[in-house]
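Below sits a lone chain in C-alpha coordinates, taken as the form predicted alone.
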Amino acid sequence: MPEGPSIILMKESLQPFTGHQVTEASGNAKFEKEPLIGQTLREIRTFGKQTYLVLDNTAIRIHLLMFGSYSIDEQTKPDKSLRLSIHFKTGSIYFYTCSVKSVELEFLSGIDWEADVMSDIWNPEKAEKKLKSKPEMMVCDALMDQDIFSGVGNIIKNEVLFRIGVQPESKIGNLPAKKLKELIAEARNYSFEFLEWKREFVLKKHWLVHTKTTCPKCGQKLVKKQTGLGKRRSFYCEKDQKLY
(Lines of atoms letter the chains of each structure in order from A and count residues from 1; the text may use other names and numbers.)
(Lines give C-alpha, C1' and ligand atoms only; values in the text may rest on other atoms or scores of the structure.)
Protein backbone atom coordinates (compact mmCIF):
# COMPACT_ATOMS: atom_id res chain seq x y z
CA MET A 1 0.00 0.00 0.00
CA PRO A 2 1.51 3.36 -1.01
CA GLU A 3 2.30 5.54 2.01
CA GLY A 4 1.86 9.28 2.36
CA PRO A 5 5.13 10.31 0.66
CA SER A 6 4.28 8.29 -2.46
CA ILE A 7 0.89 10.01 -2.61
CA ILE A 8 2.65 13.39 -2.52
CA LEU A 9 4.66 12.30 -5.57
CA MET A 10 1.45 11.28 -7.33
CA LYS A 11 -0.02 14.69 -6.59
CA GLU A 12 3.02 16.34 -8.13
CA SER A 13 2.60 14.23 -11.27
CA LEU A 14 -1.07 15.19 -11.59
CA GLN A 15 -0.59 18.88 -10.80
CA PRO A 16 -0.24 20.02 -14.45
CA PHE A 17 -3.91 19.13 -15.04
CA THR A 18 -5.21 21.65 -12.50
CA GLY A 19 -7.05 24.53 -14.09
CA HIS A 20 -8.13 22.40 -17.05
CA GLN A 21 -11.62 21.27 -18.02
CA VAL A 22 -12.70 17.64 -18.16
CA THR A 23 -13.64 16.62 -21.71
CA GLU A 24 -14.37 12.93 -21.10
CA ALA A 25 -14.56 10.50 -18.18
CA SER A 26 -15.05 6.74 -17.98
CA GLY A 27 -14.15 3.63 -15.99
CA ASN A 28 -15.87 1.02 -13.83
CA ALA A 29 -15.98 2.99 -10.56
CA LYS A 30 -19.58 2.91 -9.32
CA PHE A 31 -20.73 6.49 -9.83
CA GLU A 32 -21.93 8.54 -12.78
CA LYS A 33 -19.04 9.95 -14.84
CA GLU A 34 -21.14 12.15 -17.13
CA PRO A 35 -21.50 15.01 -14.58
CA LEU A 36 -17.71 15.38 -14.50
CA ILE A 37 -17.61 16.52 -18.11
CA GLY A 38 -17.29 20.26 -18.39
CA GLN A 39 -16.07 20.72 -14.81
CA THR A 40 -12.65 22.20 -14.13
CA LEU A 41 -10.08 20.47 -11.93
CA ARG A 42 -9.63 23.23 -9.37
CA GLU A 43 -7.22 21.62 -6.92
CA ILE A 44 -5.55 18.39 -5.89
CA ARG A 45 -5.45 17.75 -2.16
CA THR A 46 -3.90 14.87 -0.29
CA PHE A 47 -4.75 13.48 3.12
CA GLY A 48 -2.38 10.72 4.10
CA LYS A 49 -2.96 7.88 1.66
CA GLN A 50 -5.95 9.57 0.00
CA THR A 51 -6.03 11.97 -2.93
CA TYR A 52 -8.88 14.35 -3.65
CA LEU A 53 -9.44 15.73 -7.13
CA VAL A 54 -11.45 18.86 -6.40
CA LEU A 55 -13.71 19.97 -9.26
CA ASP A 56 -16.36 22.69 -9.54
CA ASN A 57 -19.25 20.73 -8.03
CA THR A 58 -17.75 17.57 -6.59
CA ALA A 59 -14.56 15.89 -5.45
CA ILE A 60 -13.19 12.52 -6.48
CA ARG A 61 -11.51 10.54 -3.70
CA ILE A 62 -8.74 8.18 -4.80
CA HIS A 63 -7.28 5.54 -2.47
CA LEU A 64 -4.76 3.22 -4.11
CA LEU A 65 -5.31 0.48 -1.48
CA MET A 66 -2.80 -2.40 -1.68
CA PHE A 67 -2.31 -2.75 -5.42
CA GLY A 68 -3.60 0.45 -6.99
CA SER A 69 -1.70 2.47 -9.56
CA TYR A 70 -2.08 5.29 -12.05
CA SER A 71 -0.72 6.39 -15.40
CA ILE A 72 -0.66 9.62 -17.34
CA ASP A 73 -1.56 10.09 -21.03
CA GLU A 74 -1.56 6.36 -21.81
CA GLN A 75 -3.75 3.53 -20.55
CA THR A 76 -1.28 0.89 -19.41
CA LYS A 77 -3.66 -1.70 -17.92
CA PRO A 78 -6.79 -3.47 -19.22
CA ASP A 79 -10.30 -2.03 -18.98
CA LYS A 80 -11.24 -4.46 -16.19
CA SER A 81 -8.65 -2.77 -13.96
CA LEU A 82 -9.58 0.77 -15.00
CA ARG A 83 -11.56 2.42 -12.22
CA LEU A 84 -11.49 5.92 -13.69
CA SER A 85 -10.04 7.78 -16.62
CA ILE A 86 -10.30 11.55 -16.86
CA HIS A 87 -9.47 13.29 -20.12
CA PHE A 88 -8.51 16.89 -20.73
CA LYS A 89 -7.40 18.70 -23.88
CA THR A 90 -3.88 18.58 -22.48
CA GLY A 91 -3.80 14.86 -21.64
CA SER A 92 -5.38 12.08 -19.58
CA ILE A 93 -5.18 10.45 -16.14
CA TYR A 94 -5.89 6.75 -15.52
CA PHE A 95 -6.46 5.04 -12.13
CA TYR A 96 -6.35 1.25 -11.75
CA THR A 97 -7.34 -1.35 -9.11
CA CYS A 98 -8.10 1.25 -6.47
CA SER A 99 -10.99 2.82 -4.59
CA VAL A 100 -12.56 5.74 -6.47
CA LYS A 101 -15.54 7.56 -5.01
CA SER A 102 -17.38 10.78 -5.71
CA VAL A 103 -17.93 12.90 -2.60
CA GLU A 104 -19.67 16.19 -1.95
CA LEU A 105 -17.42 19.23 -1.57
CA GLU A 106 -18.77 19.65 1.97
CA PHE A 107 -17.14 16.32 2.84
CA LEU A 108 -13.73 17.98 2.64
CA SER A 109 -14.54 20.37 5.48
CA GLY A 110 -15.03 17.40 7.82
CA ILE A 111 -11.50 16.06 7.35
CA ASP A 112 -8.99 16.64 10.12
CA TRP A 113 -6.25 17.95 7.83
CA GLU A 114 -4.01 18.55 10.86
CA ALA A 115 -3.63 14.77 11.25
CA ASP A 116 -1.65 14.47 8.01
CA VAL A 117 2.00 13.99 9.00
CA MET A 118 3.18 15.68 5.79
CA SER A 119 0.83 18.63 5.91
CA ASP A 120 1.99 22.19 6.51
CA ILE A 121 -0.64 22.32 9.24
CA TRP A 122 0.35 19.03 10.94
CA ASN A 123 -0.49 19.38 14.62
CA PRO A 124 1.79 17.30 16.89
CA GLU A 125 0.01 18.53 20.02
CA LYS A 126 -3.29 17.14 18.73
CA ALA A 127 -1.58 13.84 17.90
CA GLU A 128 -0.22 13.65 21.43
CA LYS A 129 -3.65 14.28 22.90
CA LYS A 130 -5.17 11.51 20.76
CA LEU A 131 -2.44 9.10 21.78
CA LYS A 132 -2.84 9.81 25.49
CA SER A 133 -6.53 9.00 25.19
CA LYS A 134 -5.61 5.44 24.12
CA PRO A 135 -3.11 4.20 26.73
CA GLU A 136 -3.77 0.50 26.01
CA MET A 137 -3.08 0.82 22.29
CA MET A 138 0.12 -0.78 20.99
CA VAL A 139 2.52 1.66 19.35
CA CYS A 140 2.43 -0.39 16.13
CA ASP A 141 -1.33 0.19 15.91
CA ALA A 142 -1.03 3.83 16.93
CA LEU A 143 1.41 4.66 14.13
CA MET A 144 -0.89 2.97 11.60
CA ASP A 145 -3.98 4.77 12.90
CA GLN A 146 -4.87 7.17 10.09
CA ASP A 147 -6.87 9.38 12.46
CA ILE A 148 -3.65 10.09 14.37
CA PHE A 149 -0.85 9.69 11.82
CA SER A 150 -2.49 10.03 8.42
CA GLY A 151 -0.06 8.84 5.75
CA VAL A 152 2.05 6.55 7.92
CA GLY A 153 2.26 2.98 6.64
CA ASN A 154 4.09 -0.19 7.56
CA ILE A 155 7.51 0.84 6.26
CA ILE A 156 7.47 4.11 8.18
CA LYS A 157 6.16 2.30 11.26
CA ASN A 158 9.01 -0.20 11.35
CA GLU A 159 11.74 2.32 10.65
CA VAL A 160 10.44 4.90 13.14
CA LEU A 161 10.21 2.36 15.97
CA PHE A 162 13.76 1.21 15.31
CA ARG A 163 15.04 4.77 15.27
CA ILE A 164 13.50 5.58 18.64
CA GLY A 165 14.33 2.18 20.19
CA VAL A 166 10.80 1.00 20.94
CA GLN A 167 9.34 -2.46 20.34
CA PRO A 168 6.09 -2.46 18.33
CA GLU A 169 4.00 -4.20 21.02
CA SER A 170 4.76 -1.52 23.62
CA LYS A 171 1.67 0.19 25.07
CA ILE A 172 1.21 3.91 24.49
CA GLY A 173 0.44 4.47 28.15
CA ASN A 174 3.74 2.88 29.20
CA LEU A 175 5.93 5.16 27.08
CA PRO A 176 7.88 7.83 28.98
CA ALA A 177 6.86 11.37 28.00
CA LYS A 178 10.12 11.85 26.12
CA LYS A 179 9.59 8.67 24.08
CA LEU A 180 6.04 9.68 23.21
CA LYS A 181 7.29 12.99 21.82
CA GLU A 182 10.06 11.17 19.92
CA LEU A 183 7.44 8.89 18.38
CA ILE A 184 5.40 11.85 17.15
CA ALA A 185 8.37 13.84 15.87
CA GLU A 186 10.04 10.91 14.12
CA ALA A 187 6.83 9.89 12.33
CA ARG A 188 6.95 13.24 10.54
CA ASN A 189 10.74 13.42 10.13
CA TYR A 190 11.02 9.99 8.59
CA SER A 191 8.08 10.64 6.26
CA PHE A 192 9.92 13.57 4.68
CA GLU A 193 13.14 11.57 4.39
CA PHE A 194 11.10 8.79 2.77
CA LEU A 195 9.81 11.35 0.25
CA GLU A 196 13.30 12.49 -0.74
CA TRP A 197 14.64 8.93 -1.01
CA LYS A 198 11.61 7.89 -3.05
CA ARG A 199 12.12 10.88 -5.33
CA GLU A 200 15.72 9.76 -5.89
CA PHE A 201 14.76 6.05 -6.30
CA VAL A 202 16.95 5.02 -3.34
CA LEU A 203 14.33 4.33 -0.66
CA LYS A 204 15.12 0.64 -0.12
CA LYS A 205 18.82 1.38 0.29
CA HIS A 206 17.98 3.34 3.43
CA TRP A 207 15.83 0.71 5.14
CA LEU A 208 17.44 -0.32 8.41
CA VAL A 209 15.03 -3.05 9.57
CA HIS A 210 12.05 -3.24 7.22
CA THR A 211 12.27 -6.66 5.47
CA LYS A 212 15.78 -7.12 6.93
CA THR A 213 17.05 -10.09 8.95
CA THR A 214 19.94 -8.62 10.96
CA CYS A 215 20.06 -5.61 13.28
CA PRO A 216 22.37 -2.93 11.83
CA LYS A 217 23.38 -1.87 15.36
CA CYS A 218 24.22 -5.09 17.19
CA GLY A 219 24.16 -7.76 14.50
CA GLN A 220 21.52 -9.79 16.33
CA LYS A 221 18.83 -11.55 14.32
CA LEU A 222 15.74 -9.37 13.93
CA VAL A 223 12.32 -10.56 15.01
CA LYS A 224 9.78 -10.81 12.20
CA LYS A 225 6.27 -10.93 13.61
CA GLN A 226 2.70 -9.92 12.82
CA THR A 227 1.81 -7.43 15.53
CA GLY A 228 -1.15 -5.41 16.74
CA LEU A 229 -4.79 -5.57 15.85
CA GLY A 230 -3.96 -5.14 12.20
CA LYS A 231 -1.54 -8.10 12.22
CA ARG A 232 0.90 -6.21 10.02
CA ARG A 233 4.51 -7.30 9.61
CA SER A 234 6.92 -5.89 12.15
CA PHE A 235 10.70 -6.17 12.04
CA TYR A 236 12.50 -5.26 15.23
CA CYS A 237 15.49 -5.94 17.46
CA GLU A 238 14.78 -7.26 20.94
CA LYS A 239 18.12 -5.89 22.17
CA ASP A 240 18.06 -2.37 20.72
CA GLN A 241 14.31 -1.77 20.98
CA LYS A 242 12.73 -1.74 24.42
CA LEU A 243 9.35 -3.21 25.30
CA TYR A 244 7.44 -0.70 27.41
Contents of the next structure:
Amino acid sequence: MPEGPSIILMKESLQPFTGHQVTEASGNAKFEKEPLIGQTLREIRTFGKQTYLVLDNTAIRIHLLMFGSYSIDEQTKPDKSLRLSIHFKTGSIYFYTCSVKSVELEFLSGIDWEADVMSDIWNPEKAEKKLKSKPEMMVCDALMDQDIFSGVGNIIKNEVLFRIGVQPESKIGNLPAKKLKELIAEARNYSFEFLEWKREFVLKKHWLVHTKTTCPKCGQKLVKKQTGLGKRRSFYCEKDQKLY
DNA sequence: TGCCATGTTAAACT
DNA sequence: GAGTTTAACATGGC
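Having displayed the form predicted alone, please output the structure of the form predicted together with the DNA.
And the full complex, kicking off with our chain again.
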Protein backbone atom coordinates (compact mmCIF):
# COMPACT_ATOMS: atom_id res chain seq x y z
CA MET A 1 0.00 0.00 0.00
CA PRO A 2 2.28 2.76 1.19
CA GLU A 3 4.61 4.01 -1.60
CA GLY A 4 3.83 7.30 -3.34
CA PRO A 5 1.74 5.94 -6.24
CA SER A 6 -0.50 4.02 -3.84
CA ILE A 7 -1.12 7.25 -2.01
CA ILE A 8 -2.31 8.86 -5.24
CA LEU A 9 -4.88 6.08 -5.54
CA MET A 10 -5.98 6.73 -1.97
CA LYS A 11 -6.39 10.40 -2.78
CA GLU A 12 -8.52 9.58 -5.79
CA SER A 13 -10.78 7.45 -3.61
CA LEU A 14 -11.17 10.21 -1.04
CA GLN A 15 -11.71 12.96 -3.58
CA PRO A 16 -15.55 12.68 -3.66
CA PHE A 17 -15.66 13.93 -0.07
CA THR A 18 -14.06 17.29 -0.79
CA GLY A 19 -16.50 20.15 -0.42
CA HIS A 20 -18.45 18.27 2.22
CA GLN A 21 -18.90 19.03 5.89
CA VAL A 22 -17.67 16.74 8.65
CA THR A 23 -20.59 15.51 10.73
CA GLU A 24 -18.69 13.24 13.08
CA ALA A 25 -15.16 12.02 13.81
CA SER A 26 -13.81 9.25 16.00
CA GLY A 27 -10.95 6.83 16.48
CA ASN A 28 -7.94 6.49 18.78
CA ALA A 29 -5.76 9.14 17.14
CA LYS A 30 -4.25 11.31 19.86
CA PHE A 31 -5.82 14.69 19.23
CA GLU A 32 -9.16 16.35 19.78
CA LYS A 33 -11.59 15.26 17.14
CA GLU A 34 -14.56 17.42 18.15
CA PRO A 35 -13.13 20.56 16.49
CA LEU A 36 -13.31 18.79 13.14
CA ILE A 37 -17.06 18.65 13.27
CA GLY A 38 -18.66 21.32 11.13
CA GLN A 39 -15.49 21.99 9.14
CA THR A 40 -15.51 21.44 5.41
CA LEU A 41 -12.98 19.21 3.68
CA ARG A 42 -11.49 21.80 1.35
CA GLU A 43 -8.84 19.81 -0.41
CA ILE A 44 -6.80 16.63 -0.33
CA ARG A 45 -3.11 17.08 -0.93
CA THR A 46 -0.46 14.43 -1.10
CA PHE A 47 3.24 14.81 -0.54
CA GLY A 48 5.15 11.63 -1.19
CA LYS A 49 3.76 9.05 1.19
CA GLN A 50 1.81 11.59 3.20
CA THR A 51 -1.77 12.70 2.73
CA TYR A 52 -3.17 15.97 4.02
CA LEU A 53 -6.87 16.41 4.53
CA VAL A 54 -7.18 20.17 4.40
CA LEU A 55 -10.09 21.51 6.43
CA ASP A 56 -11.13 25.08 7.28
CA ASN A 57 -8.91 25.58 10.32
CA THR A 58 -6.61 22.61 10.37
CA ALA A 59 -5.10 19.86 8.29
CA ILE A 60 -4.95 16.18 9.12
CA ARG A 61 -1.70 14.51 8.18
CA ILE A 62 -1.95 10.81 7.45
CA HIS A 63 0.97 8.48 6.91
CA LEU A 64 0.22 4.81 6.38
CA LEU A 65 3.70 3.71 7.50
CA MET A 66 4.28 0.02 6.71
CA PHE A 67 0.92 -1.56 7.38
CA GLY A 68 -1.62 1.21 7.28
CA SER A 69 -4.86 0.91 5.39
CA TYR A 70 -8.07 2.77 4.73
CA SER A 71 -11.60 2.06 3.72
CA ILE A 72 -14.53 4.06 2.50
CA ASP A 73 -18.09 3.77 3.76
CA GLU A 74 -17.47 0.37 5.24
CA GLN A 75 -15.75 -0.26 8.52
CA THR A 76 -13.90 -3.43 7.67
CA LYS A 77 -11.71 -3.82 10.73
CA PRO A 78 -12.21 -4.09 14.46
CA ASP A 79 -12.68 -0.85 16.37
CA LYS A 80 -9.40 -1.12 18.22
CA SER A 81 -7.24 -0.62 15.17
CA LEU A 82 -9.28 2.35 13.97
CA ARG A 83 -7.08 5.46 14.14
CA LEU A 84 -9.52 7.87 12.65
CA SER A 85 -12.89 7.89 11.02
CA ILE A 86 -14.45 10.97 9.48
CA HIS A 87 -18.10 10.98 8.65
CA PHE A 88 -19.95 13.11 6.13
CA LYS A 89 -23.57 13.15 5.10
CA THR A 90 -22.55 11.35 1.94
CA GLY A 91 -20.41 8.65 3.55
CA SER A 92 -17.46 7.88 5.81
CA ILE A 93 -13.75 7.32 5.59
CA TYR A 94 -11.70 5.08 7.90
CA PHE A 95 -7.96 4.95 8.54
CA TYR A 96 -6.30 2.04 10.32
CA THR A 97 -2.88 1.45 11.92
CA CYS A 98 -1.31 4.57 10.59
CA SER A 99 0.18 7.80 11.83
CA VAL A 100 -2.44 10.54 12.11
CA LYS A 101 -1.68 14.06 13.26
CA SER A 102 -3.46 17.34 13.29
CA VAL A 103 -1.28 20.13 11.93
CA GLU A 104 -1.69 23.88 11.44
CA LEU A 105 -2.59 25.04 7.96
CA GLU A 106 0.64 27.05 7.90
CA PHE A 107 2.55 23.78 8.12
CA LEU A 108 1.62 23.11 4.50
CA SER A 109 3.46 26.16 3.23
CA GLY A 110 6.70 24.81 4.69
CA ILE A 111 6.64 21.71 2.49
CA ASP A 112 8.88 21.50 -0.57
CA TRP A 113 6.16 20.29 -2.92
CA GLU A 114 8.59 20.16 -5.82
CA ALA A 115 10.34 17.21 -4.17
CA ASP A 116 7.35 14.91 -4.75
CA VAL A 117 8.07 12.59 -7.68
CA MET A 118 4.37 12.20 -8.39
CA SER A 119 3.67 15.93 -8.42
CA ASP A 120 2.85 18.10 -11.43
CA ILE A 121 5.47 20.49 -10.15
CA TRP A 122 8.18 17.85 -9.59
CA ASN A 123 11.48 19.62 -10.13
CA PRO A 124 14.21 17.36 -11.51
CA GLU A 125 16.80 20.16 -11.61
CA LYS A 126 16.30 20.75 -7.92
CA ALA A 127 16.69 17.03 -7.22
CA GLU A 128 19.90 17.08 -9.20
CA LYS A 129 21.23 19.95 -7.11
CA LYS A 130 20.37 18.17 -3.88
CA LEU A 131 22.09 15.02 -5.11
CA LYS A 132 25.21 16.84 -6.21
CA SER A 133 25.56 18.28 -2.73
CA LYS A 134 25.81 14.75 -1.33
CA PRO A 135 28.48 12.97 -3.38
CA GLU A 136 29.27 10.49 -0.61
CA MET A 137 25.72 9.23 -0.39
CA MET A 138 24.93 5.80 -1.78
CA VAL A 139 22.29 5.73 -4.52
CA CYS A 140 20.13 3.32 -2.53
CA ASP A 141 19.92 5.86 0.31
CA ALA A 142 19.47 8.78 -2.07
CA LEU A 143 16.42 7.25 -3.73
CA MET A 144 14.85 6.59 -0.35
CA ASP A 145 15.56 10.13 0.86
CA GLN A 146 12.14 11.70 1.24
CA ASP A 147 13.56 15.22 0.98
CA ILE A 148 14.89 14.45 -2.48
CA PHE A 149 12.57 11.77 -3.91
CA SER A 150 9.46 12.11 -1.83
CA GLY A 151 7.20 9.13 -2.47
CA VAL A 152 9.88 6.66 -3.55
CA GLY A 153 9.93 3.51 -1.46
CA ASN A 154 11.95 0.33 -1.37
CA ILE A 155 10.20 -1.37 -4.29
CA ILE A 156 10.63 1.61 -6.57
CA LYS A 157 14.25 1.91 -5.47
CA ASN A 158 15.10 -1.65 -6.47
CA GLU A 159 13.29 -1.51 -9.79
CA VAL A 160 14.73 1.86 -10.79
CA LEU A 161 18.30 0.78 -10.05
CA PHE A 162 17.90 -2.37 -12.10
CA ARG A 163 16.42 -0.47 -15.01
CA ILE A 164 19.26 2.00 -15.16
CA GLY A 165 21.90 -0.66 -14.46
CA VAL A 166 23.32 0.85 -11.29
CA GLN A 167 24.45 -1.14 -8.25
CA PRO A 168 22.68 0.11 -5.09
CA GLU A 169 25.87 0.86 -3.18
CA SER A 170 27.27 3.18 -5.86
CA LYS A 171 28.18 6.64 -4.64
CA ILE A 172 26.22 9.54 -6.06
CA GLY A 173 29.43 11.45 -6.76
CA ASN A 174 30.80 8.59 -8.88
CA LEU A 175 27.87 8.50 -11.28
CA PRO A 176 28.52 10.02 -14.70
CA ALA A 177 26.32 13.08 -15.32
CA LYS A 178 24.20 11.13 -17.77
CA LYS A 179 23.52 8.34 -15.26
CA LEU A 180 22.56 10.83 -12.59
CA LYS A 181 19.98 12.33 -14.94
CA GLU A 182 18.75 8.86 -15.80
CA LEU A 183 18.34 8.08 -12.11
CA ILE A 184 16.20 11.17 -11.60
CA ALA A 185 14.13 10.62 -14.72
CA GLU A 186 13.52 6.95 -14.03
CA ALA A 187 12.52 7.55 -10.40
CA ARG A 188 9.59 9.58 -11.66
CA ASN A 189 8.89 7.51 -14.74
CA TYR A 190 8.78 4.22 -12.86
CA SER A 191 6.57 5.72 -10.17
CA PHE A 192 3.92 6.43 -12.80
CA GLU A 193 4.17 2.93 -14.23
CA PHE A 194 3.84 1.63 -10.68
CA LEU A 195 0.69 3.74 -10.35
CA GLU A 196 -0.96 2.29 -13.44
CA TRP A 197 -0.01 -1.29 -12.59
CA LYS A 198 -1.21 -0.84 -9.05
CA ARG A 199 -4.47 0.56 -10.36
CA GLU A 200 -4.96 -2.56 -12.46
CA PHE A 201 -3.87 -4.88 -9.62
CA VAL A 202 -1.00 -6.20 -11.71
CA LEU A 203 1.90 -4.51 -9.95
CA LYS A 204 3.60 -7.62 -8.61
CA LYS A 205 3.87 -9.40 -11.90
CA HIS A 206 5.79 -6.47 -13.32
CA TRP A 207 8.54 -6.62 -10.73
CA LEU A 208 11.82 -7.40 -12.41
CA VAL A 209 14.05 -7.82 -9.38
CA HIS A 210 12.19 -6.95 -6.20
CA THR A 211 11.75 -10.20 -4.18
CA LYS A 212 13.07 -12.12 -7.20
CA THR A 213 15.92 -14.60 -7.24
CA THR A 214 17.16 -14.60 -10.83
CA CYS A 215 18.05 -11.78 -13.18
CA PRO A 216 15.50 -11.40 -16.01
CA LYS A 217 18.27 -10.21 -18.34
CA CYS A 218 21.06 -12.74 -17.88
CA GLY A 219 19.55 -15.45 -15.72
CA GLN A 220 22.25 -15.11 -13.11
CA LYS A 221 21.31 -15.33 -9.44
CA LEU A 222 20.35 -11.97 -7.96
CA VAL A 223 22.03 -10.65 -4.84
CA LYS A 224 19.79 -9.94 -1.88
CA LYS A 225 21.45 -7.68 0.64
CA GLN A 226 20.72 -4.98 3.19
CA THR A 227 22.31 -1.87 1.77
CA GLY A 228 23.10 1.68 2.79
CA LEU A 229 22.53 3.61 5.97
CA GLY A 230 18.87 2.72 5.72
CA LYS A 231 19.80 -0.99 5.75
CA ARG A 232 16.87 -1.78 3.52
CA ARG A 233 16.91 -4.87 1.38
CA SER A 234 18.17 -4.53 -2.14
CA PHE A 235 17.85 -7.02 -4.97
CA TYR A 236 20.36 -6.60 -7.75
CA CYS A 237 22.33 -8.34 -10.44
CA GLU A 238 26.10 -8.16 -10.13
CA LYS A 239 26.54 -8.52 -13.86
CA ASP A 240 23.90 -6.11 -15.14
CA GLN A 241 24.21 -3.41 -12.48
CA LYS A 242 27.46 -1.54 -12.38
CA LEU A 243 29.12 -0.37 -9.19
CA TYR A 244 30.25 3.20 -9.66
C1' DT B 1 3.58 -21.27 13.05
C1' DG B 2 7.12 -17.87 12.80
C1' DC B 3 9.47 -14.70 10.27
C1' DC B 4 9.80 -10.85 7.64
C1' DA B 5 8.51 -6.42 5.34
C1' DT B 6 6.11 -1.20 0.52
C1' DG B 7 8.14 3.15 6.78
C1' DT B 8 8.95 6.64 10.24
C1' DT B 9 9.80 8.42 14.79
C1' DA B 10 11.70 8.70 19.16
C1' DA B 11 14.22 6.79 22.82
C1' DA B 12 18.51 4.97 24.21
C1' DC B 13 22.89 4.44 23.43
C1' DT B 14 28.15 6.09 22.55
C1' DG C 1 25.29 17.79 22.16
C1' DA C 2 26.22 15.23 18.04
C1' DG C 3 25.90 11.08 15.78
C1' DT C 4 24.48 6.26 15.72
C1' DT C 5 21.73 2.23 17.05
C1' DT C 6 17.64 0.13 18.69
C1' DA C 7 12.82 -0.26 19.74
C1' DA C 8 8.19 0.68 18.96
C1' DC C 9 4.31 0.68 16.16
C1' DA C 10 1.22 -3.73 14.73
C1' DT C 11 -0.77 -6.26 10.01
C1' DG C 12 -0.62 -9.63 6.39
C1' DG C 13 1.75 -12.69 3.26
C1' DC C 14 4.49 -16.57 2.64
